[in-house]
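Given as structure tokens, the chain that follows is alone and in the form predicted on its own.
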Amino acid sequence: MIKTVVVGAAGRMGRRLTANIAASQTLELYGAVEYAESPFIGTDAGELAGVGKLGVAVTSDLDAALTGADAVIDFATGGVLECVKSAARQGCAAVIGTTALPPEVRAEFAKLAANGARIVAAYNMSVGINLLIKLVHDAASTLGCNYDAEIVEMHHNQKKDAPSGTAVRLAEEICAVRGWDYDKDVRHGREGMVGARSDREIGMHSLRGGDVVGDHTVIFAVNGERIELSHKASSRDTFAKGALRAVEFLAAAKPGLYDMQDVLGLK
């Protein structure tokens, strides 16, 4: 069994993992991390996740929780990349599902796992979002420029970042095989007379409301016709089970920096 500790046990996304790991036949809850403060350490995480005592309790200290551990999961948004480094000196695989880390903590993880340590960093962990990418990336290879290239997404009302991370990555797929550059090109939403739509660009509009789990759209539209590609997810479980399997081919990876496509041989 694959010894695996979960920081951010205590939230939404925290709780999910906790439960897909009790339920799996490879992995085994080994450790659960919340920040110091946090009314929930002591508490069994299994209770936490609404699956039975599994005599795992919460507890602030990261690096024990790390000692002695094959792996460690972090969909939190803070102390990310202490959380890898933590985890490298001691030898653990980790899995980072955080979206909306800026490009200096990718160079990070990207030299730490030059020095050696085992990192999957994704904006989404979704089996289903990542197909999607790789979707998304043939149609724009297959209809090139002359279709106009819209993403719409929409997430419940707590999320704290917009455009969702998942749909940047989805305009920089698009940007990287049209030639584009995604600071310059995307357009984010539109108000008033803007005129007409230029040749180069990407709109992208982001939507808040209710507790969506995440709702993300390609559209590629030309005279007389239009594509769209779709991925809506109805469970926080669609993106645990995604860690889970970067859990698992982190345990026969060589040292890298790998994300999703690398975890299910999409590349």
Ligand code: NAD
Given for the second form:
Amino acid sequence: MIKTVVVGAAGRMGRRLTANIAASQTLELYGAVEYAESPFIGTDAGELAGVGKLGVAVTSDLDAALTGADAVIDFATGGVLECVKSAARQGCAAVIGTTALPPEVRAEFAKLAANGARIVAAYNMSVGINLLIKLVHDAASTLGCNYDAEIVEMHHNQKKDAPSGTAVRLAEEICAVRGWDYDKDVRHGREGMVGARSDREIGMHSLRGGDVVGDHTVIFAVNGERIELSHKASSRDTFAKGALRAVEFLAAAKPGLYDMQDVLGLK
Ligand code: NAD
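Rather than the form predicted on its own that you just supplied, could I have the structure of the form predicted in complex with nicotinamide-adenine-dinucleotide (NAD)?
Time for the whole complex; same chain goes first.
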């Protein structure tokens, strides 16, 4: 069994990760971590996840939790780099699902991987979304630059970052195919007399409301037709199950920084 620690264990994703690990034939819950002031310190992680006592109490001592662990899954909204550094020091593989990480943090992941760490970092761990990324790549390649590309995403009303990491990833994929630049060529929303759409832009639109787990649509439109590629997640388990697959992938992987396209063999 792969001894796995969940960081951000009291969060929406953390609880589903614990529940899925409890049901897994290959992973076992070895530790559960939250920030020091969390009201859930000392609570049994299984009870927190609604799957009954697992004998693993939530702790804020990250280094101690990772000692002897094979893998850590981190979907926490803070302290991610600290966690990956601690995992690297202890030879523990790291699966990172947290979104909106600054470029400097992702650059640190690459440095740690070059020095022997095994890391999967992906803004969306769902199999369907990773297939969508491939389909968007293929559509952008086939259609060329004269199809107007627009991205629409919707998430629950508690989501803190916008656009979603997945929407960013989809835009980056189109930019890569077209030789465009995300920072210059992605246009976030439109308001007022903005003029006609330019030939060189990808529209990005973030909707927030209710308990939507995650919807993403990429539209390619030209005079006479439009293609829409959509994915709708209805349960967080889709991300949790992807994270568990990433842990299994890293158990046999060489040091490196991977994404879900690597895990799923979509490259
Ligand atoms: P959440 O707010 O419900 O949970 C985050 C948890 O992290 C909280 O319990 C919080 O206390 C904990 N936390 C914050 N700082 C911490 C620290 N320093 N150490 C330990 N724990 C800490 O959020 P959520 O809905 O579970 O989402 C968490 C993250 O995962 C977000 O960035 C979200 O965008 C991302 N996400 C990624 C995927 C994916 O497939 N990659 C899917 C869903 C959500």
